[in-house]
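Here you get one chain, nothing else, as structure tokens; it is the form predicted alone.
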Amino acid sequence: MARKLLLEKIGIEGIRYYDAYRKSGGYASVEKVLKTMSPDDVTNEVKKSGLRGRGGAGFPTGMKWGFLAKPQGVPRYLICNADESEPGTFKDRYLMEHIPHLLIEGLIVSSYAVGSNCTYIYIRGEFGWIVDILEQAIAEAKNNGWLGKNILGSGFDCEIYVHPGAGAYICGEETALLESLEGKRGNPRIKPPFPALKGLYDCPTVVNNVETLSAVVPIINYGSEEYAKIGIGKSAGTKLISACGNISKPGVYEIEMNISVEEFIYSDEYCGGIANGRRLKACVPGGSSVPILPANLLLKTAKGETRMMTYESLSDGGFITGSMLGSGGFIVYDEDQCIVRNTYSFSRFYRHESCGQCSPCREGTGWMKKILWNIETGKGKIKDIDLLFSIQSKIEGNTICPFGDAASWPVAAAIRHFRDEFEWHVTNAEEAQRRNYGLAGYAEPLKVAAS
């Protein structure tokens, strides 16, 4: 059985509450670090521990705090990013929702490290209802004495607000995030300067998800040393990941870094294998921003090495034989899954998303878009798919922001790997148009084709 560090209380009866979650221990780190840890203690604890941003980038959370600037007089903040859009993850609405003061003891702690003294939740605008249940649980920690002036006797005050979006993937980029949380629309900021330097309202900002500040209670109450044993190498700690597809048992497991792709997927711990008794085909094993993977290479690399659930495991290869671990969204598709559909799915939504604000981005997510569906329809030339891959190409690399990135990648390894089924969609028109009429969950499929 995997060790759990955040999800160890997810089943007592009321932990979404206050009373129940102080009494099994909760706001302990708290009380450690106000009277017996400076902040740059508690920052070298997080350094120590070797946790990375749980949010995609796999960034080193304790060094991204190291950078932040500390002028006299300038106020310092930390923003939670809890705009968790990317299709195929929702292990941060899953912690929200059912033990939000694990997040708010995370954030109290991490405010105190960085100097905070206010602090910001950025939330989804469709967790409307998640909305509600925050805010009572910073209401019931202020009203405990956990927030607010002079916490604890420290001499440290907080306070934590929360701020819905408008329901715009984009500003799950940090600094589109920020330009939301000043009121202005939320495009992305050429960078430098980085928000560790100018962030909210010009001054210094550290960014992190939900996911990565909750991971700091368990880094206080354990020890960093403890924390660092779990997994392997520079993939410390456990993670959590969303699991979906076509597996028999989809949800949020919390796994120890350590467990083969293998295991995660047929063990009955977690995924309990292919449903229906179907056989594995492909794997988006970090949400839809990263490169798809074939089962072959999903299971070992192109070494022929065990693929592990890592951060460096999923990457071995580049994306020519690897992927990314991301955000944990592990979206699994079984041998009936149509890839060119899934491809256009995944583009149709980056095409609704893009902030086009640069070029590249708001042009070619629009033509992928278009192929794509015509391909899918039976409507496209062989020349299309060559077109497609130079398009993603110029679009990879030529933005401000990782968005375009994001759009990229997936038509890229979708067609690397099953180029096969792209040309299927060409030579096999007729069968192709047959079986997409009616297709369930596309709007106004002829609209699309046509525009």
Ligand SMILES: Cc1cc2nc3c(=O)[nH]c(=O)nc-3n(C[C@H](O)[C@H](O)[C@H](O)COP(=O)(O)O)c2cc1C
Given for the second form:
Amino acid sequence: MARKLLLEKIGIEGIRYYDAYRKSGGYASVEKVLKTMSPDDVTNEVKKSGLRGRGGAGFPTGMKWGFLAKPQGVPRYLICNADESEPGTFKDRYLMEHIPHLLIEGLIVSSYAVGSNCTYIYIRGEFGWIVDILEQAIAEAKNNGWLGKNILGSGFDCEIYVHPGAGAYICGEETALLESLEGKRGNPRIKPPFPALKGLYDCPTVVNNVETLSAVVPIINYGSEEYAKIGIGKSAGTKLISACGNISKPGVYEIEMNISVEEFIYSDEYCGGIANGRRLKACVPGGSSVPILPANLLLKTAKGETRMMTYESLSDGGFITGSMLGSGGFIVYDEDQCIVRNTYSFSRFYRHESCGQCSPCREGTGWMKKILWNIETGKGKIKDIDLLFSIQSKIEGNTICPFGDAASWPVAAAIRHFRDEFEWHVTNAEEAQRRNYGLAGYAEPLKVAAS
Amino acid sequence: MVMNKFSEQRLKEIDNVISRFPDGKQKSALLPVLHMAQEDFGGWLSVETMDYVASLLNILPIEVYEVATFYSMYNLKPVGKYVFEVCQTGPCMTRGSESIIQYIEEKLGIKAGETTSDGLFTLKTVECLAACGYAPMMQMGKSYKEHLTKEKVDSIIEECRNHAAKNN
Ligand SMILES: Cc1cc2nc3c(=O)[nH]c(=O)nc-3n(C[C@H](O)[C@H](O)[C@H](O)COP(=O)(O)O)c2cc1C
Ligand code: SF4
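Would you generate the structure of this protein in the form predicted together with the ligand, following the form predicted alone above?
To see the whole picture, the full complex is given below, headed by that same chain.
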């Protein structure tokens, strides 16, 4: 069995509530940091652990905290990003529903490190019942002296508030989130200035993902060295993967970042293989925004090496033959799935969620959706495929926020790897209405280029 | 037309939300207060309701309209007593959301975006709700209904009908 750090205690009865959580050693990290460590010690410990942001971008967490401006007399804010809206991702929800005190504990330690006396959890509005779970956990923590004024006599004050959004994927982007928290539309801000300098109410702000902030607890408890030992190279520690699509056992799994993609999909400890005896066709390994890979490029890199569940291995080959670990939203497609229809569905999602500030994103997402629908319904032309590729390339890099890239990459990768299937939809329009393209050659072994 | 007003209890809750933010930043409470308004005033936000919220938070009505029109959870026209919000994004699609949507449409005799003539049900298609591993799924009020099948849809609809009959 793999080592569990976040889900270590998940099986304990009543772990959602304070008593069981505390009895199992909960809040020890708060005692440790408030009694024996300075805020900078905590930041250094997180730096040494190698923890990288679990929200999608994988930015080193300790380094991010180190960038925070600290002008005298200006409040600093820590914001927990619980917007969880990248399609395929449902891991933060699992932590918050089942072991909410782990997040609260991580938030207190992290708030101490960055000097936030007022910390907000920005949670997607649809998670109404999780708001209640978190509010209860916060009240329990407060009643037991872990929140409020002068915690454990340390002189450190901290309050945590839960703040619901109202249905907008873009509010997961950190500056859109800050706008939303200020009671405005979720329009991303132009950067710089970065939140570390000017964030919430123009004050220095750190935004981190739920899983990132929860991981701070085991790092403090077991020490950064122990944590850094898990995984491979710069992919340190454990990662939650939310696995879905056509697998036998969809769900949330904590992995050590040292297993192969093949093991993750086929072993009974994790996904349990492809459902109903079908064969693997493709996978989006890190949430809808990252490139889709056909089975052959998913299990092995273009160089013929075993593809691992790490940041580096999943992105091996760049966008030409690789993808990304992203948020850990792992979507598996079997041979009966239609790549064109799936790409259309993602385009519809991005069209719906574009905030509309930048014309390449606002117009481009709508245009891509329309063309994809035409191809899917047998009204497409071959030149539409090239047009699609050209539209996405003109959105990417030309927008205020990375949403534009996120909307472009899935289209680019689908055409890059599944062009046959797109062309078949055009040339065999009628047949394409009746059946799917199937597995075709997408799982066939790659020819390894001679070096 | 009768003007909607929050109860004393709600006004206290709203004060509590406002107190979470620094002085002068009461606008930060806007999203939570709009949720409360939608819950208390019939499941949607009329212009009167939005103006009322603006006056409570001491901001301009346009600041409320801007926000209410941006976020998909706010309804700007009346909805049925029970709103089915079925996820249609990729991961749910691979697990059969399209046939679930079609089934609900046939069963209720409405298309996505419409409300039944008895005012009981509204069907909406929505984008990813972070339940991909438990697909197909829909949101109903504050809860998620996951692993949907036709039988499960039948029993949810029946429960709603019974609930409505009891509460009339
Ligand atoms: C369009 C878009 C959506 C995002 N959605 C989320 C999200 O739902 N949750 C999240 O934690 N980060 C999301 N992010 C990343 C955040 O902007 C930010 O990088 C992250 O919260 C930082 O936390 P981390 O360093 O702990 O990962 C999103 C980014 C973009 C561009
Ligand atoms: S890229 Fe899209 S989502 Fe981001 S700011 Fe521009 S229009 Fe809005």
